[in-house]
Amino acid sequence: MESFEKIWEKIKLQLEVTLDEDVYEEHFDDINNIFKVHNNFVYLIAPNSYVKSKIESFYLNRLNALLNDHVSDKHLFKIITKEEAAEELNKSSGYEINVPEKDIENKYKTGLNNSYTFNNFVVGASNRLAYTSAMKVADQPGVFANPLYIFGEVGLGKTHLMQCVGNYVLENDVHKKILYAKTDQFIEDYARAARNKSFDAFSQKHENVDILLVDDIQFLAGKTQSQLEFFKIFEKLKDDNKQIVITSDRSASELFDIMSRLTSRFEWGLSVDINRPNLEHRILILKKKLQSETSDPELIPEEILEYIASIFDNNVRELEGALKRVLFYCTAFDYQFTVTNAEDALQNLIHSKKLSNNNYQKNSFNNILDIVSSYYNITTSDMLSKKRKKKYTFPRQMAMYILKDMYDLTYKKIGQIFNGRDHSTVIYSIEQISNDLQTDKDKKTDMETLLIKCGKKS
């Protein structure tokens, strides 16, 4: 077989013919030599973020196809930039040509997006401990903490850092047998396997690993077929010691309507949080993020990133979205990279987002009076009504001081979700409950329930 070099300047000639000039130009001009071939990755070194990023997002299949062209034995290409070229070569020595992998094609079929690593995961606060306890359970399959139970809210980086541990996995050892499975699609199949009698394919699709990688666990619920078999693939991969790593957007204790010792286990390991990043954490992110959109990453001025921050802080999806909206905005009408052309840029975003927080703190609020009224087994509308019975009272003004306690809204706004009390009854129903608390125990064990029910966390 030609050297890996050789069959490289071949390609590079059909990518000369076959792309327009400027986009082979861009992307493929200056990358001249292989960096080294191991466990049948062929590692290419391009020169920055923005040309990885599009090559892997546009091209890769294309090549990975002309490569296997040239070659008996199946063969990726993997692209690094040449400061992760830096880190590899104080790792090793420059070439490592290996001796190719059989059957290599089916051990890659894994659901993994190759895109998903450590070195572009940006760590801040929020998510330092569950991307130190990634990194150790990569590290250490089966070994240091199983399972491993990622939660959080939607758009955090749950999946990015779960597939992390995947693929960090399979760089380094090809023979490893992973398998990233959504939930929901995790379900579908077990209902095929079921129409189909083919529990035997099924069970041994997900047991047969080394690692099983389970996103959103929490669709799981109220599907008892489904969480049995998980179950029982749960307690064989647990015994043979492999690893399982878990997503869900709530901790295992909150989960609703699965079975308890299958959330059990999910606490037998090691059980971490991420959280809302802070300003700052979003920043860092924003400039990741512009080193893979564009070749120039001081295009966007520092006050942008940070005024895109400041205004997008539920999660990464759409902060990044935010920031990409920006950068269409002004690159395809030659704007000028301002504040007040992101600002332009953004205004629907922000309109809708105002629109959606105002939508989802209704929604909380009538969550928390539908609890409330349903634990003292009175309605919502005889809470809000005029009614001064003590049945009705009481509960009233314990959801009042609920709802100042979980997001300290104005005695005024309380009183016009109450059909419009007058701020001074809201007064005295919340320093009545706080006194009442100070001194019954009954009434304290109650507010602590419904705390939680209303999702107060501790």
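Take the two forms, find the largest set of C-alpha atoms that superpose within 1.5 Å, and that set is the rigid core. Numbering follows the first chain given and starts at 1. For clarity, every value in this text was computed on a predicted model and none was experimentally measured. First, how it differs from the form predicted together with ligand ADP.
Core-superposed comparison between these two forms: the CA of Ser53 stays below a 2 Å shift. In the core-superposed comparison between these two forms, Leu450 has its Cα shifted by at least 2 Å. Comparing the forms between these two forms, the C-alpha position of Gln14 differs by less than 2 angstroms, with the core used for superposition.
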Second form
Amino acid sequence: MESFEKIWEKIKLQLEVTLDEDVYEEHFDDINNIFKVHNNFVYLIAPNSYVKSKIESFYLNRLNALLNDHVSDKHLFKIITKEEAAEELNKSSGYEINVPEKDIENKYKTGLNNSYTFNNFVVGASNRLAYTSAMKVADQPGVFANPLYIFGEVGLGKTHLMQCVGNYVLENDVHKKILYAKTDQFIEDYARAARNKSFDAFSQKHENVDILLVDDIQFLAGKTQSQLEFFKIFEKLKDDNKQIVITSDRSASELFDIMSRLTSRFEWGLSVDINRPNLEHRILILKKKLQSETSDPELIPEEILEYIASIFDNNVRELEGALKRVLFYCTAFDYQFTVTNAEDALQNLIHSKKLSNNNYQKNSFNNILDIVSSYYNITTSDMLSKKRKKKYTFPRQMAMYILKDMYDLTYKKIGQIFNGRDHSTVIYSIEQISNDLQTDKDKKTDMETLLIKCGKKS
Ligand code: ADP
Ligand code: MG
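Please could you give me the other form, the form predicted together with ligand ADP, since above is the form predicted on its own?
Time for the whole complex; same chain goes first.
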């Protein structure tokens, strides 16, 4: 067989004649060497993360198809950056040419997205434990913690981290059978299997793996048959010491309508949560993202990143969306990267975020509770408690009134905010305050002051 260097030269020629000149030059012209061939992966070095990510998203399948016209045993390309290559060299003794092996699993059947790697997962206080645990699990599948249960709100990187485990394991051993399954897909597949009476194929697919990644397990709620099936699969894999990784939007103990023998098993291994990243962490995430979104990350001044990070504070997906939008807006219209232009680009997003974002509202409720309690020199938890001294009941009633006045929440909802009080208590409290306001000047002044403090515009 020809050397991989020769093969790459040929593939480059094929690309050159089939791709647009610009595209070819931007993506492939500078890639001249094979870094190494290992476990049937042929490593190419991209000049930067941007080119790497573009090749991965748009050209990798084509490259692999071309490659496999030239080799007798299945091989796949892997794109790494110079930095990653340098790191590799530090770790190991450099080049190694592996004997090609037969019967390589096609990594594209695993359901994994190969751009989710530990390398581009930005670690901070909010996700460090989850990250370290995932690393250890990837390092020692079936040994360190089984199952690994990762939970947290939407858009905080659960899927990303779970897929890192799969990609990492696969990279070290291309023979490992890894299956990434979204829970809703699992349920659909199971229903189809039930219709076609093809249960065996279904269990085979899920049990005959080294690593099973099940995303968003909360969707099993209420699906008894799928739960039973999943239970069987879980038991089988666990018995065989095969690694299971599960993600969920809540802790196992808060899962609802899922049989307890299943949820209790989720707690057998290790449960780790991912929280919202703080400001510095968000800025780091933006910087990392920028490296794969543009060929010149320096183009965007830090203050724009700070601006975006300060607004999009509860979800990494939104944060990334905002960055892409600013990039697109300024590039498409040839505007300068300034904070004002960023504001323009994000105007709609910010607006709809304010209207639709529950968390935003929740924060404002909490804010109001804090403002009222500190106005009356009591703690917020005392105000929310069931304590019945006048010192607490009066501020409590004031706060209920303000929530009703500013947000027009239902009485029921207000009751929930105040530690699950009955809605009739809330109605009574608010009426009480309404009466007071008509008869008591001081209370009226207090209320006016509080409403201003809470941000009510007259
Ligand atoms: P979840 O599964 O928790 O809803 P995802 O894993 O889909 O969230 O993450 C949403 C987006 O945010 C993805 O594009 C992911 O790559 C990115 N992301 C989340 N956390 C991080 C992080 N710590 N570093 C880099 N990217 C992240
Ligand atoms: Mg997810």
